[in-house]
Amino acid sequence: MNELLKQDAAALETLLEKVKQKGVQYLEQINERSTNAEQVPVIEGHLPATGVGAEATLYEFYRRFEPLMVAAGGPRYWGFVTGGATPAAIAGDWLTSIYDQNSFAVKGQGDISANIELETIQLLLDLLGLPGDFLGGFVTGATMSNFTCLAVARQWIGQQAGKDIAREGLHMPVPVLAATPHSSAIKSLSLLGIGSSQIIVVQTEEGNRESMQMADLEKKIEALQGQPFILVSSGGTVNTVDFDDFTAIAALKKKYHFWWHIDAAFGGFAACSDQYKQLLKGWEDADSITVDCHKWLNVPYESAVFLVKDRHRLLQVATFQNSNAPYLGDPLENFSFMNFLPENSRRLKALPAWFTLKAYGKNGYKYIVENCIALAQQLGNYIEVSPHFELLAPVRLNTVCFTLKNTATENDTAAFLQELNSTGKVFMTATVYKGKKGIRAAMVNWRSTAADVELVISLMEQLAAKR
């Protein structure tokens, strides 16, 4: 055996042990820790023959990297749809690393981590309202499960032209409608080969909408002459957290023929709050539902799931079976995740999800979520009767979505942004809503406190009467 890896064998506890107190340290000082980076380091790119071993490759981490890191799990780094590590979650990755599984079979082919997953699906519909007649699975992210449905959808598409688009390709248009899709589902339908284009856009809902409008979504669907689509619909827009009328959809569903998708990254989870749930009544008939776990449920990254009805199991197994694999076994015959999604393999990352969903149960995850929404709601109320912003959307759910009053050009929000971030207090996105730039924060930290919004008002003002 190489001497350094004995070496580090041997001394594993020692090492783990030292990672597990810096780990805590920084954890315990997330509060304070800057949630911007200033400065970036430098790269080096040779390689020596010779390691140094584990031990001092740490000590090197800790010194030119371990200080550069933010508090993106941090309780005010509401920049993109960022979620913290609840204390379960954080213990369910450390096992998954140790244990270091490929989860991709259920039986007859390794160890036995998929049936983990299926279990952690089970308690994510549990958690959502949503029937078990989904099949769902762990992704990297919604970019992915997007992806993952989307490819079903596609396959659903040649289906009902007698085309099998996963064997033979596709030389056929396929119509898709959606108001205000998520740049990872227009990536998706580029990955795809659909184009990421050939998107039949349908008109938002009068007012401060991002929704989609009903009667302009049939008059599209009309215009189709009864040809089979695509419907991809929002379970939380990412400006303003803003829901299509999924009972609606359900109803032209029964009328028309369409593939019925939701991207409901990070909105699905207001299902788990008694007070916002009615935002996804009839989500439960959509053929395929994205949800993003690193997001509000709080696990660490990469984690997201796709569902989709279980009904369409042989559409998906022709989409991603590894048919050239005799060595794996039927797919249909013993189920194995790798004939279900993109990634053959994969880490167990249903643990994660495992532990904290079973840590904290629907309470936990009901404080969880309607915190957020009281905090988004908290800072949207300050900024709607402040003399130096404006809120460029009501504040519908986690997300607050603002811009600077009276500036005199759009360049003024940008800078103050930066300025703001600048403090390493809080870390906010740039956005653009309706043609005008703005600045959106996300809550969906469960460190998240009323304190932590009070105290990124105070430094808002302060910004805003020096301009």
Ligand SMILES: Cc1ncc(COP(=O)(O)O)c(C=O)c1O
Given for the second form:
Amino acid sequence: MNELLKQDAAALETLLEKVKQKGVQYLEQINERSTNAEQVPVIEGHLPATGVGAEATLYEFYRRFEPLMVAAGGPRYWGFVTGGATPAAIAGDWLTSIYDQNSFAVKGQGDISANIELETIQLLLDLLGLPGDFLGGFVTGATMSNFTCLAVARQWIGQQAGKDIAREGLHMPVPVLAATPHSSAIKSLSLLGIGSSQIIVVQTEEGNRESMQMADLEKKIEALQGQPFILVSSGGTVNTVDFDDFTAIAALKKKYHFWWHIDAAFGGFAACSDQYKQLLKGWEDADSITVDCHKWLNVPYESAVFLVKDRHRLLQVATFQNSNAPYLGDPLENFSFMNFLPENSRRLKALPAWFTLKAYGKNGYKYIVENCIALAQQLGNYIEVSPHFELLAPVRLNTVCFTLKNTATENDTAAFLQELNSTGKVFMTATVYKGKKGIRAAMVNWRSTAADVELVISLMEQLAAKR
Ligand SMILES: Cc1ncc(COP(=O)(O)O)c(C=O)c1O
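Show the other one: the form predicted together with this ligand, since we just had the form predicted alone.
Okay, now the whole complex, with that chain kicking things off.
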């Protein structure tokens, strides 16, 4: 055996102990850690013939990269939609690496990790109040979940015309209706050959809304004259967390012939709260749903779930089957995730989710969700009466979308955001909402508290007063 591998194998406990100590230290101090990277590391691309061993590599990591790691899992990282990682999720994630299973087959392919994945999906469906007739699996993020769901939708469209698009290729237009789809759904349409410019845009409701106008949706459906189509709806738009009317869409589903997809990447977790779950009423009738676990479930990247109605199982296998490799078995006889999603080999992504679901249960998630919503409202209430800022939309759930008041130029908003972020105390991201430059703060982290919001409000006050 290579000498360095031999040495490291013998010193494994010391190595992992050091990683543990440093990791715990980082997590215990995450509230104080900067949310902003001030420099980028110099890239050193030369690989020597002889390595340095794991411990020396660890020291190099700590010297060069660790000081630049931002508190992305901390309580004031409110950019994009960034979840943290619960203690149980971190434990599950470590174990995922230690056991290093290849999660694809339920039986007969060497390991049982796919059974853990199937159980985790059931737990998640229970948490979200969804029925058990969805077949789900883990992918890297909501982008890949949207891709997976829309790939099956594309296959369904082909089936309606007697075509097998997975085999024959896409030789037909695929009508897609949507009002405010997430950029990742649009990207998925590009990847799937449907074409991002093919979306038939449904008007949004009047009065500062991003949800689709049902009358216009029906008008656009009628214009298709019975042609099957895909409807991409939102279970929480990314700027203002507006929800499409799922009860009304479910009613349309009885009247028209379409595939109904919901991108509920983070908004789906509203189902954890009795107070907010009505936003999702009717979503159980969708053909497919995207839910992101590295957002409000607070598991480490990369973790999201696709949910596709079980009745579409054959279409899903037709889309993703890996059948030209005889050693992997018949896709219809032996259940194997590789025939249901884009990847073949994959890590046991479900384990961190399984840990956190078991550890905190429904009440834990009700707390996380309701706490984040209360914090967004706290920030929103401040902005509503502030002489310096204005809300671009009401705070509907966990996201605050706002801008500066009385600015000389639109660039002032970007300059303010840069100043705010460079304090390293908070991180928000820029957006454009209805043509206006704005700022978004999205709260989905289990660590965030009212004191964090107070701290950010006082920073915003100080910076705005100086302008
Ligand atoms: C509604 C929605 N869909 C999809 C995505 C894409 O998620 P991911 O970055 O996990 O691929 C996001 C990310 O913020 C989102 O908010």
